[in-house]
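Heads up, the chain below is alone and in the form predicted on its own; it's given as structure tokens.
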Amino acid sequence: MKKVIAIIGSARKKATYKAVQEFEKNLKELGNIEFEYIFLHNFHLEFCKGCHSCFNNGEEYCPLKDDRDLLLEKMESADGVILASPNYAFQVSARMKNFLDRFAYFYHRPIFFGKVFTAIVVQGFFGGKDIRKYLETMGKNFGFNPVKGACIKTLDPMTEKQTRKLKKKINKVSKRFFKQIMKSSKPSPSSGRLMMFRISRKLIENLDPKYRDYQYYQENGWFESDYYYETSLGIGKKIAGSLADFIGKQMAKSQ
């Protein structure tokens, strides 16, 4: 059985919730899935103070004592994660943005390799496509294997036509998501992701060893590896990786 959690950034059980319910229904029709709803308004999350303690010393040194680690445990225990948010002022909801801000250290130290991710954005008119792409980028940077999500146009109350469109879009996403979550192997990185890793590690290698990023890379053997995890690289990606190593080295020298 695969476990999937849906982290929802809306306090109302309206269109966003209905979209996730449809996603759950589709997944369970496709296979044996355990599904859990995580409503961010039910968790206590303080606003990030920008102190850099999580980056420099480690996330355990964050001065804020709230439900962040409880949400982390939820993600770590899942095989797949959905981030679902309404479009508020052309961005995710404040709750969702605060959630992402509190886990920003994953940009430096991603951990969710092998887990599948997708995004659902619900809106009245326009702007949601960029929000969906933003969430998918966040998923990539956290280490997830992202699946293209959905941006759904709805109005309140929803018409029958809107409901049909919602079901159609969610059906496509849920099939893509299910296909990926049933795979046992980690995906081969794109050339862009590979180069980002190789450049980043050269910059981190230039840091003082006391910094948590340096220690984390050293502990995971990332200063010597081809990528975050063992993977097969073709000749083109090997060349791209070597080029990125050179670029990263030159960038580190210029700092």
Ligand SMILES: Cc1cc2nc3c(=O)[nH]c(=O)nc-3n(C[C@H](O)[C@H](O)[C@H](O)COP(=O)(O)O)c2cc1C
Contents of the next structure:
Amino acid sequence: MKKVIAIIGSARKKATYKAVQEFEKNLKELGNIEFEYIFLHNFHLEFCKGCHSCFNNGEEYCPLKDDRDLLLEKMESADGVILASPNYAFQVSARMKNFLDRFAYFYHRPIFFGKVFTAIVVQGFFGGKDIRKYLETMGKNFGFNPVKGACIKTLDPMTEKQTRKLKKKINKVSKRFFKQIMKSSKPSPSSGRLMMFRISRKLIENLDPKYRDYQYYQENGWFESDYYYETSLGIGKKIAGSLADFIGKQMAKSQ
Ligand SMILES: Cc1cc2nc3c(=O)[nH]c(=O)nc-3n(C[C@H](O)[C@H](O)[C@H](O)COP(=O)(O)O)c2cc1C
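In place of the form predicted on its own, the structure of the form predicted together with the named molecule is requested.
The next block holds the full complex; its first chain is the one shown before.
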């Protein structure tokens, strides 16, 4: 049994909800899946104050006392996470953006390795493809293993043609997502991801050890490891990694 959660950034049970329902239906047809809906509007999540405490001192020092850690527990308990948002003014909804801001410390200290991720964006006309890509990048930054999501056009009320298209698109993503969740693997990073890790760790190594990022990298052995987790790197990636170590060192020196 695999657990999947869908974090939903729309306050209505309309098109975004419909797309997620279709996703759930498909996954349950494909295998033994437990599915949970997380409506962000049902959680108390304050706006990030921008104090940097989570980055510098640790997330436990966030001055906001709300449901952040409840949402974290939900993500930790899942094998797969879907972020579903309507397109609002060419971006995710404000609720979804605040959710991402409140967990921004994961971009420094990712944790969700081996968990699968995808993004569903629902929109009226256009702008959603970039939002889907943005969400997929955020998923990677959290440490997830993303599969390509979907951007779906809808009008209110939805026409039959749009409903058929929605089903077709969601069906494709569900299959990709299911296949990946059954593998439960930690993939070998792309050269770009590998280089980002190697460069950022050189910059973090240069920080004052009082910073949480420094301590976290040290505790996890990330100053010495090839990547965030054990993985086999081919010769090309080994060279890319060494090059990134060198670039990172130069960048750290010039700071
Ligand atoms: C505040 C607001 C801004 C929107 N901005 C866009 C937009 O920039 N591009 C677009 O294609 N649709 C836009 N839409 C349309 C929604 O993305 C579309 O209606 C979507 O289906 C809403 O999801 P829901 O039915 O789950 O609430 C906007 C809707 C709202 C309410």
